[in-house]
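Taking the form predicted on its own, here's one chain by itself in structure tokens.
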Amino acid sequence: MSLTIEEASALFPWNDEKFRADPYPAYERARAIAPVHRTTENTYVVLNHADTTHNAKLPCMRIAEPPSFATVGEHPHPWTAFDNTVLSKDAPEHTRMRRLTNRWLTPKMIGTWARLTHDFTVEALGRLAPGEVVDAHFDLGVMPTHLTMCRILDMPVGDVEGMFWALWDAMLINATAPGEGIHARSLAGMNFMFAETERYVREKQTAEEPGNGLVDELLAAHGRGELTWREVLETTVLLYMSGGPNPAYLIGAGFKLFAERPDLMAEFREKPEIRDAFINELARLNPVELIITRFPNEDIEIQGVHIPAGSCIKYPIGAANRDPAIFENPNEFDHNRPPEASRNLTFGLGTHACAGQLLARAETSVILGLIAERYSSVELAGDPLEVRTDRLVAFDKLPVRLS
């Protein structure tokens, strides 16, 4: 069914409030009608599973946005700020920049890391009084693994909730439609993160004796030639940004999800066997990014419909992980699911993948096995409160108490 572009655009109402807190149901009538639609003159969405993980990697299919989206006279986009980093990299300058990291993320460091996260929380956990309610999200979530980022860093701790809203209001302007003020609000979001990065690497770069982490390791390579200024302070960023908001989101899906099902909460407890899949079930509900997008360099076709070079591809992650074309009974918890049927793109895909998925999938399993192992139960003392765009979920608050 071809729909006209006015038509289109009305199935994806990115800034409606309802929408955006459950995108789901208008997702599963947009791909009842067609598996791609055009819903500008140079942007389309694709809903498919399959059409995603195919399209999505292919060479072609560039991340950064082209120059024929910058409107002439308007600031640059704030987040050109990332233009050295990996966000903003193909092939190959990407995958120079993606080896920075490699020796850091190896399976057997990350065992390092997550017993450091296993550490933080005892240490959360043990400051909390009986029947005492804790915000789940920022004590539980983004505080043991920033700690733990800032070790793997050797960076100071920092505001951690400062940063973790200048994240916030940077990704603001990455809505498909941000709003008036949003431009200068992420502008500022941007600049703070910056500004606090750059004074602790300023410190670290004259200390008189080099630290041990990756940051040290980044400055080490600055001194040899190897790396500009540039490129070593928007790689820190990014990394030290980071290292809480992303794994908080679905380390707090599962505090929620405990409270809702004590069932699975035991089911945890009791078959640590289990728990890679069951985080893996978590994220395939619960992505934090919620849309990628991708430029190709050269004319596709999905679906039959054409999209000319330099067009821009939405590709709704949600919409991929409820395909029930992969996942039978898609909006329903089941970490039973078969292999073959648990293949989520909540970290995305291809080269473009989250290098910190093992990272955030280690932490996310520490903190909820700590908390299954720990306590019986776990009750909402409040309604959690999430803050939402179309292109990104965090928890604002989610009080718990553990029993």
The other form holds:
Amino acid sequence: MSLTIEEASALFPWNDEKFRADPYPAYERARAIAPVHRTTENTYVVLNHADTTHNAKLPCMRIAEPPSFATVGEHPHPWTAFDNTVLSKDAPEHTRMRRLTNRWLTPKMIGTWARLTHDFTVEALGRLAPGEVVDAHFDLGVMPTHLTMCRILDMPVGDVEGMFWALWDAMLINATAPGEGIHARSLAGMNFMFAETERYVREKQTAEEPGNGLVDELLAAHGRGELTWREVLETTVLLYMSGGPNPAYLIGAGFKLFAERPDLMAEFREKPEIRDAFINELARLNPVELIITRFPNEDIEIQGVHIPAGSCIKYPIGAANRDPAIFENPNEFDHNRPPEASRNLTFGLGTHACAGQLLARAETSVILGLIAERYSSVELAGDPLEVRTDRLVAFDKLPVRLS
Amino acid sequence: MTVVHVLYGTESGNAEMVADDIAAAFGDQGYETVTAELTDVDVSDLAAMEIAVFVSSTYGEGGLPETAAPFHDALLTERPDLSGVRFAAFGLGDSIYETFNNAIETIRAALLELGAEQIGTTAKHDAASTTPATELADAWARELLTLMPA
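Alright, leaving the form predicted on its own aside, put up the form predicted in complex with its partner chain.
Time for the whole complex; same chain goes first.
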């Protein structure tokens, strides 16, 4: 069945509140019509898990937006602030930048970092009075993971809440169709993050004794002339800002699940051997970044649809993660899925897969493990509040009572 | 007793994990094992190793991972005589790329050229598969053990 661009576009009402809150039925309807849709002259949406996992990591899929997408006379995109990081680079520059952090995030190092997350969470729980309502998202999600990242980087804790919302504002511009005023708001968020981070990095740079974190390594490389100041700063902002917000959404989703499904909380407590698969299933159903965007630099074909070089391809993570061709009862939480039916795209894929995903998974496992072991129940003490665009989701508030 | 050297080159630490798994499998069978990253291995020490297990990922468009490249360069420049060295090879890669598991092939070719003898088959883990690298490493190491001198 062939749809016009207008008809295909109507299948994905990116700015509709209802769609944003629950895009899965819309993805299913669109998939029933066709697995690939052309939604603007040069934009395509790919819905199947197999098509996404195969195509999104092809070497021809570039991450940088080609110049043809820029509008003449428009202000530069606020995210050009990260042009000197892995976010915007393709190989071989991507390889060079990624190598700055690889050694800090190996499977072995993650064990050390996860022990820190454990200790920070124990401290936070120790401060709670019995029956006290706590914001599970901020106090038990953002804080312990941010503190862990601060130790990896050897950075000060800073204005955690201010930085969290600055990042949120900065991300608003990445919505498919950001509204009026978003450019300025996004830019303000970006400037705040960079100013805060730069202040701390400058302080480190002039400190009498160098620290022992990742940022100190970047600064040393800068001192040797191997990294530009922008590369140091942008990479630091990127890491400093990713420590808390992204894992916190996964952790928050875990608290919600524990509240709704005490049986699953009990199973998590009693069977440590299922925890990795459990966290993986939690990630499958609760992606925080919602769309992978790529620009092929050569013509390709997906499911018979010819896609010219330079087009924009959107791969909605939620569509792939709930593709019924791979996941039986895709909307149900089932951590017993076989390995071939549990691979999801929540942490991206290929070269640009999330560098911190092992850390995020380990932190989530540690925090939920502590909750399941120390408490018999998690109770929601108010409606969880989420903020969403079609590109990103975060908890605003997640009040819970632990008993 | 034969000492098994497990030598790895890695980018993101996965080859290091596999090296640990292989060393553990040999350790369980009573072998003494030494695990080292290729950046810490002097090519002139290779000739004295009876059994060396090489583990390497492939990076980018078929390249050697960061910690294997200097070792490979040194092999080609110093060209030590490796006759008498027996080695095994385990690669990690992603079959989506045409250069799937190219790095372990690069290392293998250099070792063979310098006179080393390969035992067992080259393992090639595929990140696009559903088998965890740890599982394949364990099964492969067990197979390798059957080919080891008693």
